[in-house]
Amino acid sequence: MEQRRADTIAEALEERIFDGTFADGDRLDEVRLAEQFGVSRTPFREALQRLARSGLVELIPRRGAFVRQPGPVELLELFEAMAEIEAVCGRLAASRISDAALAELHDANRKCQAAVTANDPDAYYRENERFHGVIYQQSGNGFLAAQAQALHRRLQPFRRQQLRLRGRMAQSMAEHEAIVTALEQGAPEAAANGLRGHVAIQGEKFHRLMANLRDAAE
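Any chance you could show this chain by itself in the form predicted together with the DNA?
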């Protein structure tokens, strides 16, 4: 699994940006961080260039690299985009999904349900991710699937928070079932609407969560 250095560093930085180790606006000091990674500035800078493209860091000429965390507005936009893209995947998948994939969705749902009753959030996550991943794949469009996967990953930390809300896991399961049914029946609009709602509600929950936190802080 030997990878080139710039890849590894970029991934490590990405991880730290996702998990919040680096806050919004933080300057990523080349010499300090390069040293911390045990490399010289050259490969570290190459990693920064990589991250710049996906908008995780902003490279200001002659100033340095600054972390760009999505603010509340951007976050809502990301959730909305996620909902819409999942809906698209669902609509396409409705007429393209294979029997094997349908079986895998059922399996994921079963294990999700088991995780709910066992109160095992980690297992729930794993299976939930599998569920959505299968739908991305079954859109039959590799580009869309990759796009959806990337967005999913980017929103993962924020989804994690709001899933702790009371009763959300059970509700989410019901939505999963409805989505599979739509896919099974080859109903494009039903699948699309189901997925859109399923993801959009996460954005709304997140929104409310944020508002509550803000109010509590006052």
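Mind giving me the form predicted on its own, seeing as the form predicted together with the DNA was just shown?
All you get below is the one chain by itself.
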């Protein structure tokens, strides 16, 4: 219950950062905000830790928590690294994935499609997290899976925000289906290329995300 409360607070704070309620460099008043959310300081501090892992908040000892928005170069570098890490996970998973894991990917995709139909990006993202987590695990490399999961958490608010771009959920859904097909066929390069293209955020896609973040902050 405490963890779910912390997750809910973190998501609400993410929205306030993106919509400009909290600007870059603002100090987040822990006592006041915990009172606003009606929670103790423990789940609120856990929410701040999650935001710190995403790079949206900087925790400074004896000073507090401050909003920190990564710049476009840093964000592009993070997505570039994430795309390559996921590609490696996909390549390994193509020869190691179990039938049970493939069934779970199909189930996640069914729920993703329902979210596309309902135009619910938050529901889509929850199943999207499960989808990617299965692939990390099925890489069969515990160290790689842990690094992928850590970077996934770091980019979580930006990946969530990206899903709000017009047409992105439907495009993501098509990419998911191609990735599962490659995994079912045991095609490592197709799986790697599918995941790399799915996560990479370059060119027009990157400009659209940055524009969306700027619009939310204005």
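The term rigid core refers to the most C-alpha atoms you can superpose between the two forms while keeping them within 1.5 Å. Numbering follows the first chain given and starts at 1. What you see is a predicted model; the values in this text were computed from it and never measured.
Considering the chain's movement between the two forms as two rigid blocks, Ala190 travels with Arg110. Between the two rigid parts, the smaller one rotates 31° against the larger between the two forms, as C-alpha superposition shows. The shift recorded for the CA atom of Pro70 between the two forms is 3.2 Å, with superposition on the rigid core.
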